[in-house]
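First comes one chain, alone, set out as structure tokens in the form predicted alone.
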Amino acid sequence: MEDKISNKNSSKGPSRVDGRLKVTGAAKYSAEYALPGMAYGVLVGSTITKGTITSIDTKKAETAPGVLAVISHFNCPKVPGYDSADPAVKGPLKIFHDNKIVYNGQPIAVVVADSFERALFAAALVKAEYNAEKHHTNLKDNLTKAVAPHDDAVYSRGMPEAWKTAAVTVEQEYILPSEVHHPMELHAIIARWDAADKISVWDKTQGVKDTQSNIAKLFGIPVDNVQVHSKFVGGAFGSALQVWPHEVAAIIGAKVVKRPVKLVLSRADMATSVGYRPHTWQKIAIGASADGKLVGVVHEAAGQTSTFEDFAEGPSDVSRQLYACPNVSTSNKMVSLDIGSPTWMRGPGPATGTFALESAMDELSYKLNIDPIELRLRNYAETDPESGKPFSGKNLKDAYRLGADNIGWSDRSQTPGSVTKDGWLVGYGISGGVFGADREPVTLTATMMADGKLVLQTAVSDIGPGTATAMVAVAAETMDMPADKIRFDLGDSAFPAAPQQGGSTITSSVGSAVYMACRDLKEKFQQLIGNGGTDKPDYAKVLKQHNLQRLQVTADSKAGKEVDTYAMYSWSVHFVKVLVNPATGVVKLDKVTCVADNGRIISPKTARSQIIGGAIMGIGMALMEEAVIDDRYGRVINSNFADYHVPVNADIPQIEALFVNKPDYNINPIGAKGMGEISLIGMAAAVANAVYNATGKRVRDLPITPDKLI
């Protein structure tokens, strides 16, 4: 293991380096660039779910003002990596390719012209014709189709119906509704040739590197010829893990007029064409002895996948790592729907596996009548129940201490419907959450200029979590120098390699570089000041001395062997008090108390945030959202933000946003785990445990909604 940063942090920590742009409309995101010429496209959707298109009438939209072209399978240039690739093998949607029609909404045609305004008004005038086939889009009535995507979605260990033997038992199903991605920035690229075979394109991306070889791989054309612009992107998810369809259009477009166009998606498009987190149904089986030790788990699970791309995103591995279980059987399958193909979320797998198995840790709670956070006590691993391996670190039952101290789970009875406050129901809950702490590779230039400003470049996105923020303050303590004095540059392609922002390996990977980086650069300056030099140079002073206008080293940064030897995670427990009216059924989250165990805060401000804006997202996710589709036509019904339903300031209580803050340094030098993912694991079954203690009712199929309580 490489040489670790020290955990001398201030509690309260720096101010995001970029929020005065962002408070100020500075920050410029993927669509609020100009370009000279530019041009406009809109994205002309299918009206039926599953069939084949007979005819596209183009000539209204061709002759509107403006118009500079109207694209689709029948005048499409041909996209090079559509053509070559293995037409057997599923993946993303080849956007007009052929007739087919594999989802309502689905873009059959752009139209592309001088103005916005006018591509929507042409948008409107193309019209097709289908043969239509029957369609099924509903989960429930297809899961005897679920099939596994591959051998390691089946696992299992000891005896599998171990728990059938087992005193106290509890069998439940639970469903999870469809979510969508719904930042507050659509998504949108603007793309421009600037050769045959050279473009540029400001993008919403969360991995401009990958963005990067993805478009040069579909269009043939050299990685190095393909400039990715994204350094401000406002939320994310993991709606922009991939290239959508959309870019390819923006492209494809760009490339007809030759003019730069810009594409952004309207809200309905959000619903459809950049993923969302699959409706998925799970099984739950639970076993335990009379003290409440654990004897088996048998978790299922299927989730909704579009026809022609597979994607599970695993819900059911959470029950082979969170608990100390001897026999333990989980299945992840999916069912091919003529829907959009889903996408990860934040979260993905665990987010929906917790609430499952950890609302059936509740109802064995109640069953066994011991309190829910000693039951978790008595399945405590002290190793991963997995692999068998030592954690990196877990400080879990700190994280129970501090939470339940906070939230004042003592007020709490074990009777459910037992305890009211001014007519209303009280209710307490608990939930924890598990999320894999890996690191990838990264690679990231550390340049001390001659003015004594430090420049670090590497090609990481930035979704908002505060990245920039945070690699600021590792560099300031590594260089014993302010952080105003250090700048942080992100978010372009020409930068070095650096991975996709998602599944919180961002801290871990980016962080180390830097640590690494700026450890090198010292010791590069200790060689120019020699042995009677001190270890807080004045660093523009030693450039002086030595003619130099800079100086810079590049550090390269991945995984050990301790990657062989540990198991990593980083955990979260979430409290929730609930209060509901008995006669309405209307639920409110009276306090929130969330706590971390995921190594060294590094930024203790943006830390705070990124709990605080998960644990919102599983408030959403327990009591509000759900993507509703008509199965009659195939098509989302909700699919704006007056339908489709998020918390808003109203709706959310004081949230205590708590950290154990102990270093991890087995898995890197700065000793810091990922808190993204789990800021929101685990938050909607803490919601509906508290619904269940506060009335007695338990409800298995989000969300919870007054309708289910009354």
The other form holds:
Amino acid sequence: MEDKISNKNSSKGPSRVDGRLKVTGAAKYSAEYALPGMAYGVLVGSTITKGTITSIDTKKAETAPGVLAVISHFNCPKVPGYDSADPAVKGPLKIFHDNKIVYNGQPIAVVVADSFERALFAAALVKAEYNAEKHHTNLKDNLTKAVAPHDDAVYSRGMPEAWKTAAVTVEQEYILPSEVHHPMELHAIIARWDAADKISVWDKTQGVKDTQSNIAKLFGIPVDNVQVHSKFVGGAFGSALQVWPHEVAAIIGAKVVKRPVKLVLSRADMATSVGYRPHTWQKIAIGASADGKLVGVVHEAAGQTSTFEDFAEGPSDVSRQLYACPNVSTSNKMVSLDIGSPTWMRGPGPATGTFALESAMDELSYKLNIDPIELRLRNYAETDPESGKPFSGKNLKDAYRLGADNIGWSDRSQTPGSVTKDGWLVGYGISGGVFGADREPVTLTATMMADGKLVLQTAVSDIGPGTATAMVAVAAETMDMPADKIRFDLGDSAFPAAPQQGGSTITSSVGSAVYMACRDLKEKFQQLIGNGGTDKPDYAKVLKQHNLQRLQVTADSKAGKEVDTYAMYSWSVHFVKVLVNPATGVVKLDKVTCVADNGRIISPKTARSQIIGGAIMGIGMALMEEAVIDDRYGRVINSNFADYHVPVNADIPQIEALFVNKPDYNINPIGAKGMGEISLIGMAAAVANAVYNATGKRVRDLPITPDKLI
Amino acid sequence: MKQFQYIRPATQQNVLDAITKSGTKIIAGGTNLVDLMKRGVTAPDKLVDINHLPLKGITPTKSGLHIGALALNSVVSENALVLQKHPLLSLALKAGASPQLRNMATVGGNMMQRTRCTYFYDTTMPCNKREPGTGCGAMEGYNRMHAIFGASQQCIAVHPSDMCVGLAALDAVVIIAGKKGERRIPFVDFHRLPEDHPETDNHLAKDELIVGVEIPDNNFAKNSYYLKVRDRQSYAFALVSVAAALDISGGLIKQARLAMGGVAHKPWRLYDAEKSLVGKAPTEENFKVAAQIAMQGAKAYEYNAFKLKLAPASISEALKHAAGVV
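Can you switch from the form predicted alone and show the form predicted together with the partner chain instead?
Entire complex below, previous chain first.
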């Protein structure tokens, strides 16, 4: 048998296997289940930012119609995982654990009632008294307190000061505001205690196995006694990679009222309860020779975290490896503030980092008077500048060429503000994106059923990209059978182990497992058939001939020695054409072209959708997204969709998604790498660079709103 | 949300009887009121539904166009008479909210919508408009969206409507029914400035009902424009908006109407700027002069100083579009 999938790419590929379910509303999300006897939980949030709770008046709430329980730290049953944790070690918020308030909006109580409306009404009746203390929520004012979370967060090769000696230098600061994930589906959980030591949850999560083990640990019960169901997830972008306090609150509530409890966060809760991309300050110092060769780069980053949890992305890491440069120093620091904890959000690290590095590269290109693409080609890294290893697969030059042709890069003027169309300024911008390509361990079963249908099972989630669709495509190709005879089961902890859906690893990881399982299953069939079998056996017939109900194989897939041999990344290049109104500063995108260099494209339709989705999220990052805290109160003041802007259809131009589509068999047997992150990473810089090309105005603090351009 | 009563009186007279009691609120499209109730900003005891009253008509009168208070924003924006006589109103309506909301929102309800000031909406924050005497959260806070004209020490909120800016520019009249019959007031006098009572948005008495608006016939249809500058291309409140209407004859401006949104507690008419344009040629230079005149008395706060530049730029831009000199 071949040790890699054949490279016959279908231009069209399969349609979403769950597309019909989703557009007809038949796909059932966590909040949509109705269990017998179900009650409803609503959280009460702190209205101060730091201090202690002195009292909570729950009498009015407790006597309100339909209320079953009001739970706070005064009466919360013990959570074994909280009590066994070392109090000196930082970690996720322990809900209802003590009287301490560590951020504004922190849940201080949960009201459980027999209807959602009654719980909501009663929650408004809970009144807490506090001892407020002085709080700090402003990143800029506290930058001097930035610390590195661990040794790897600081990196240096060559001479840190080398950039200063270069013929041409750029030294600038870049600011990214905090962004909220705001997936369309609100976070929701239904928790049911099946026995004193058995729990079932229907939960929005990016990893059913991780949720299972975390709940088991928190409540001190065996892992197998926790069942996690998460069949459909309506977007998450990183917000559902961990067990958050509201999930614990629902499980506690269910225990107290002895009924299943549903808890759905409000849109406002989403801004404070399930993480966010940290507001980050960055500084880039970059130097190049007159002919555009990089001499040195210094990239510093400092982002927000909470006081109770250490979290730092790696924004500056992109500067270690995006370009060939002998002298590079980077650091990723964090500033502890009286705010909720940030978390991973699509493209964590490089999404923030490329805004700084790729903006600075653009600034450098104008100072050097070299075309921005040409500048990038002059510093093209043929091998990984950080490790010296060869890349498993890199075809970025193809990506530059494809994108430049598609957007009409030759129409770009090197002189900013020099091109107008119908009174609007016209500009073009480019930025690269990069994200590590991994292959995680996966166990997966492939079962040929008596009726000739193939069932694949593993405990991965699908938060929206179309995982099952891509996996069915891999199986159809490997088994040489029609896709409509294949079912891919996911989103349940009862299935064999799979990683969380995060970090653009699933197609590579699960896809490889699907390929291995199907390859082994096919081999088993060939053994049954013996010599003289055809390439395309009738599987049902073979099972019948051998009097078998089914034939099953289990694949254990994981990375091998190749991880020591190669540096593995997915790449992207974003091209943007903007129109800017010189009078009002309004930016309109005219065209966007995204090119991904991420190995073989398994499922062209869903790949295209994923690139478009990431690009739109990047456009939001560039032009409008910004969570605002009023530092006087320490409170997020735009926790709703009227004030926190995400792009609407009118903001989005034609987006072309192009793929280099060259298999990378050095990483895995299917030659495919992820694209969830690279679809977004770089987009903000591409827009900012296009705006500069149009106007001559360099915006270094996102988002680029009209007021910054007049 | 607090439990409340819901009634649907049969006639306009029954509605007028019902709303005299305190704690009652009229509900039409509900696109703002229901939000406010969910957020706990307002908690009426009783909602009086008026959607069935015969106030939806759009009909020509002797000297103008009557638009019923319950005419939907979407219907008005596509109405043939509106498009023919007052295209500015159609543009303003389409610049507001989203198609879904415009399908629910009514003319009267649009006039009655409250400010979108974040401190007004968040019941943990001080707000003199929501809770008189608690202070103004925006004054020293995040006031990017706030007023540059007509604010007081009590309140710097802005009125969020686009439709109202258009109606203010078009010299509309508001027709109000009360116990003693109907009264008519100029649209520009319907909303009020915050002064010492920011909790009161307008001059509609508790026991009165808006029944319609009337727009007098004019010569602006050929040369009018509504410009809205916002943080995204749709479904966002105005940073600044401008309704511009010109009556141009023989190469000169005979009459001009200008109103702004996103800058004051009410639709902000620019009378002096209008006057400066009369008798002048519709040129960019003259528009810029008018825009500068319009800015007299403007005052910015920490985060909205950009409006001092954006507002005049937008006035001039809107006038260019209205005059067709872009």
